[in-house]
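In the form predicted alone, a lone chain appears below as C-alpha cells.
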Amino acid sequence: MNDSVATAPTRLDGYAELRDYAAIGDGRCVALIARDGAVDWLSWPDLDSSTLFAAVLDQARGGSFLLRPDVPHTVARRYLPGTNVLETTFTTAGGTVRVTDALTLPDTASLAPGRELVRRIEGLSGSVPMSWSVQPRFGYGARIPIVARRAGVPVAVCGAEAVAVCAWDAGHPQCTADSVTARFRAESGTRALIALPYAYQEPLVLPTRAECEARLDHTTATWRQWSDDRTYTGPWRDAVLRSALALKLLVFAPSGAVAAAATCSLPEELGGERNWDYRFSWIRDSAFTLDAFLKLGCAPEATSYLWWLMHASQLTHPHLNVLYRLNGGTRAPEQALPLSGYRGSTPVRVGNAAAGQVQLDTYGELLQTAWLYTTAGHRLDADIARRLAETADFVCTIWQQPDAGIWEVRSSPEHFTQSKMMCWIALDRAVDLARRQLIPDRHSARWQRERQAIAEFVETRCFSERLNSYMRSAGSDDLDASLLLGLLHGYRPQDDGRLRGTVSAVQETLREGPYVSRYLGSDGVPGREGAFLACSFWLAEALAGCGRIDEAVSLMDQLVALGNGVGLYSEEIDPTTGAFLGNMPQGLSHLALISAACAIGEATR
C-alpha cells in the first residue's frame, strides 16, 4: 500500500482498516484520521484522557469528525515533509481538494485555546461539493453534549468540557441537538477552514481565523525545524525519521513521559478480547527509548525522560511498577466500557491490570537506561545515584522470584529467562556505575556475587543443550522472542555461542517470512494474536549482531515496506492478510525500527 497513489477509501461494517489511519498530535494528545477524512479518535485534554471522538471503537456511539467530498473520489495522503501535519488530497471527476490537518502547537502571539484541531480545505482545481459533520461524544461516548451557539459559534458543552466548532468559508453550520453539520463547494483557488478549540475547566477561547491559520503554519514550521535538527544519517533514513516523529507524538510534553501507544483497545485479534489500554509509560520500553533519543540527537528529550522516570518511580522506590501514568501516577484500574469495540472486538478496556504485576525485567531496564545516559556523557545527581544503588540492592533480594515476564502473561508466574537476564543486566550495570564512581559502591561486592548466582541459574536451568538455545523459562521447552534482548542488551558478548544459537532457534521456530511471533505457548488469555512487529525488528538487529549482515538487511528491507502508507506501525500484523492489529502508533515498534536501523548501519561501516 502506498498513500501517494490515489485510491478510493473503503470501510467494512462502518470501520476503516487500522492500516488506513494516520496520526497527528501536539505533544499532549493524539488524533487518528482515516483515509476518508474522518477523525475517529481524539482524547482531550491529554493523551490518556477520555475521548471526544472514539468511532474507531464504536461507530454508532463513539463520535467523530467527518470531512469529505459528497461525490465519488479517490484519496492520496502524506505527511508534510519532516512534520506530523497530515495532507490529504481528494480527487473527484469535477475537481481536486486538499485538506491539511494538525493539532496545533501553542504560540506566543495570541491567546490560544487549551487544545485545538485545525483543518484547512483548499480547492486545487474544478469545483467539489464537500460535507462535514462534527459529532462530539465526551467520556468515551457516554456523555452527549448540549450544542448551542455562543456569539454565533456552535459550542458543545458537557460538564467541565467545552468544544467550539469554528468554520470559515465552509458552509453554514447547522446545529442539531448533538452535532454540527454543513455543506459547501470547494472551488479552485479558494480556502476554507474549520477549527475545534477546546477547554477543560477553563474559559473557552474562540480564536479568529487569522490566529488559526497562523498556528497551523507555526505548527508546520516547528515540526520541520525539529526534524532538521535530527542527526541520523544511516540507512533507511526516511523510515527512521518517520519513526522519530511517531515517537515524538507519544512524548507527553508536560512531564517528558513516553506513552506506549496513542490508543486503547484496538484488538490484537479481530473479534477477540486481547484489547488493552497502552496510554501509559512502561519501564519495559525505557532503555530502547533513551537509546533512540540519544542516537537521534534528542538530548533534551532524553534528559526529560530520565528525570520523569526517576521522579515517577520515586513514589514506589525501591519497588518498580510495570507502568506509570503519564503524570507519574500509579493508578491504572482496568475496566470495560459499554462500547461495541473495533469490528466487534470486546471488551473495550481502559486502564491496565498489568500495573499490579511483578515484572523483574523492569529493574534491568532502569539500570540499563541510567547506564546509557551516563555513557553518553550525562551526569546523575546524588539522589538519583543513591536510589539506583538501592535498586541494585533490591534486585539482590527479589531476583529469585517468579514473575509475569515482559509479555505480562495472565497465567501463573514463572521463572522467565529474559527476566533473569535483565536482573543480571541490572547488577552488571550497577557494578560498572559504581566502578566509575557514579553511584555509591559500598555494596558492589554483593552485586557481583548475586550477578554470578543469576548467571548460574540461567546457564543451568534456562538453556537447552538439545536446541542449543535459551528457553522461555526455567525447565521449559518453549522459545520466546524476548530472548533476543539478551543479545541486544548485552547479557553475554555478541560472539557467545549460546546467544547465537538462540538467535537461530528463534528464527527457525518463531519466524514466518518477515513476521516473528512473541511465543507459541499459552499466556492465560483466550484467543490468538498477530505477529509482534518489535520482535521482527529485534531479530533483524540480532542477526546484525551475529555478523549475519545480509540476512539482517534483507529482513529490514521487508519490515520497512510493511509500514502503512504514511510510514506508521501498529503493535502487530496479521501475517495472512497484512492487516494491522493492536494499538497504534505503537512506540515499541518504532523504537525497535530505530534501534535495528542504527545497529545495522554501525555493523556495515
Contents of the next structure:
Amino acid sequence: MNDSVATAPTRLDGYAELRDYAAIGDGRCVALIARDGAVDWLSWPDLDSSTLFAAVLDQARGGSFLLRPDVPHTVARRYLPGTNVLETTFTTAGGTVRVTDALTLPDTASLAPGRELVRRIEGLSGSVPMSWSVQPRFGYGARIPIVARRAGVPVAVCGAEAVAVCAWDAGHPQCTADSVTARFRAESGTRALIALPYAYQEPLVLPTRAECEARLDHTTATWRQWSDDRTYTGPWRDAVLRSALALKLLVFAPSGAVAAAATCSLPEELGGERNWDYRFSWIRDSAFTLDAFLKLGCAPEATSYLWWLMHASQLTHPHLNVLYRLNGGTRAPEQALPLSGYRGSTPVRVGNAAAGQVQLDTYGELLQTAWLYTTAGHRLDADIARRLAETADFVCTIWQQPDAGIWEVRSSPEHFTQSKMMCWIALDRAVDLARRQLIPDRHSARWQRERQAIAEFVETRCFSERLNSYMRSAGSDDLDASLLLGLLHGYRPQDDGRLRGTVSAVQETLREGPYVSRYLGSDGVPGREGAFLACSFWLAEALAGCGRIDEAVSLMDQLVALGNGVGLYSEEIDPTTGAFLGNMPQGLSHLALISAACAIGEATR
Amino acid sequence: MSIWAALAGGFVGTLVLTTGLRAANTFNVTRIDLPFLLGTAFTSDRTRAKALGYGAHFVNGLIFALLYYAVFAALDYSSWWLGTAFGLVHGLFAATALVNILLPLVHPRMGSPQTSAPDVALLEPPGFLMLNYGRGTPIVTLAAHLAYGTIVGGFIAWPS
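Form predicted together with its partner chain structure, per the form predicted alone context:
Below: every chain and molecule of the assembly, starting with the one above.
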C-alpha cells in the first residue's frame, strides 16, 4: 500500500485497519489519525495519561474527532517532508480538499494552550461538502463531559480537564449534550481551521485563529529543522529519517524517557487477549535507543535518555525493573478497562504486570548503554560510575537465576539463553569500563571470573550440536529470534561459528518470507501472535554481520516496503494478510530498522 | 534572638536536612537530590553540578534561616516549635511551588509540562509533592524540613 496513491478509506465494524493510522505528536503526547480523517486516539496531557479520544479501542464509547467529505471520496496522505505534520488529501467528484493535522509545539510569540490539536482545511479545487464532529470522552471513555459555550466557544469540561472546540470558517458548530458537530463547504481557494486547545489543572487558553495558524507553521518549520540536523547519510535514508521522526514522537520531552509505543491494548491477535500497555520505557530497548540517538546525531536526546535511565533506576538500585513510567515512577499496576477493544479484542489493559517480573537481560542492556555512551566520547560522573559497578556486582550474584526473559513470558521462569548472554555482556562491558578507569575497578577480577562462568553455562547447556545453534533456554529444543542479539550486541565475534549457525537456524525455522516470529514455543498466554517486526530487522542486521550482505539487503528492501503508507510500523504483522498488529508506532520496530540500516550501510562500505 | 544565631542555625539545619535527604536517597526511599537539582541549573556536567549545588543549597539554607529570623523578629517571639511549624510550611512550599513552578522557570535543564519536541529535558519534573521521585519523597522531604525548622527555631530562641 502506498498512501500517495488515492484510494477510498474503509472501515470494518466501524474500525479502521491499524495499518491505516498515522501518528502526530508534540514530544508529550501522540494522536492517531485514520485515513478517513478520524482522530481515534489521543491521550492528554501526557503520552501515558488517560485518553480524550480512544475510538480505536471502542468505537461506541471511546470518543473521536471525525473530519471528512460528506460525499464519496478517495484519500492520499503523506507527512510534510521532514516533519510529524500529517497532510491528508480528499478527492471527490466535485473537488479536492487538503487537511493538515498537527499537535502544535508552543511558540514564544503568543500565549499557547497547554496542549493543542490543529486541523487546517484547504479547498484546492471545486467545492466539497465537509462535516466534522468532536466527541470528547475523558478517562478512556469513562467520563462524558459537559459541553457548553463559553465566550461563544464550545467547551467540554470534566473535572480538572477542559477542551475547547475553536472553529473558523468551518460551519456553525452545534453543541449537543456530549459532542460538537458542524457542516460546511470547502470551496476552492478557501481555508478553514479547527483547533482543540486543552487545559489540565489550569484555565483554558482560547487562541486566536492567527495564533493557531502561526503555531502550525512554526511546528512544521521546527520539525523540518530537527530533521535537517540529522546526520544519517547511509542506505534507506527516507525510511531511517521517518523512523527517527517516529522515535522522536515517543521521546517524552519533559523527562527524556522513551516510550515503547504510543498506545495501549492494540491486539497482537485479532479478537485475542494479547493486548498490552506499552506507554512505558523498557530497559530492554535502552541500548538500541542510545545507539540510534548517537548514530542519528541526537546528542541531547542521548544524554537526556541516559540521565533519565540512571535517575529512574535509582529507587530500585541495584535491581532493575523491566520498565519504568515516563516520569521515572516504578508502579504500573495492570487493570482492565470496560471497553470493547479493537474489533472485540479484550481485555483492554492499562498498566503492565511485566513491571514486576525478573528480566536478567536488562542488566546487560544498561551496561551496554553506558558503554556505548562512553565510547561516543561522553563521560560518566562518579555517582553513575559507582552505581554501574554495583550493578555489575549484582549481576555476579543473580545471573544463575531463571527469569522471564526479554519477551516477558507469563509462563514459569526459565534459564533463557539470551538473558545469560546479556549478563555476559554486562560483565564484559563492566570489565572494559573499569579497564578504561571509567567505573571503579575493585571487583574487576570477580567480574571476569563470573563472565567466564556464564560463558561456560551458555556454551555447555544452551547450545545444540545437532542444530548447530544456541537454543531458547538451557536444555530447550526451541529457537528464539532474540538469540540474534547475541551477535548484534557482541556476545561473540561476528565470525564465530556458533553464532553464524544460530543465524542460519533462526532463518530456517522462524522466518517466513520477510517475516520472523519471536519463537514457536509457549509463553503462558493463550492464542497466537503475528510476526515480530523487530526480529525481522535483527535478522537482516545479523545476516550483514555474517557477511551475507546480499541477503541482508534483499530482506531489508522487503521490510522497508512493509511500512504503512506514511512509513510507520506497529509491533507485529500478520504474515497471511499483511495487517498490522500490536501497538503503534512501535519504538523497537523503528529502532531495529535504524540499527539494521546503519549496520548494513557500514558492512557495504 | 540574633542574626548570628539564625545563621548558625541555618548552617546546622541545612547540614541535617541535606544529610537526611542523602541518607534516604542511599536507602532507595527517594530519588530527590536537592543539590543536584540546584546545580544543574548552572551546568550539565554532573560532577560540577553536585559541587555547585551543595554550595547553592547551603546559601539557600542561610537565606531561609534569615527569613525565619525576620518573621520571628516581627512576631517578637521565637521557639523551636514555631520553627517546626515554619519548617512544615517551608517543606510544603519546597515540594509544591518551589520545585514545580519557580525552579523550572529559571532552570534551563528541567522539564516542565510545557517542554516539547524538539527540545528534551535533562531532568524529569518532580511532580506534585515531588512524587515523581518516589512515593517516599514527600515524607522524607517534609521530615527533613521539619528538622531544619526545629533547629533554626531552637538556635534563634536559645538561650532565652
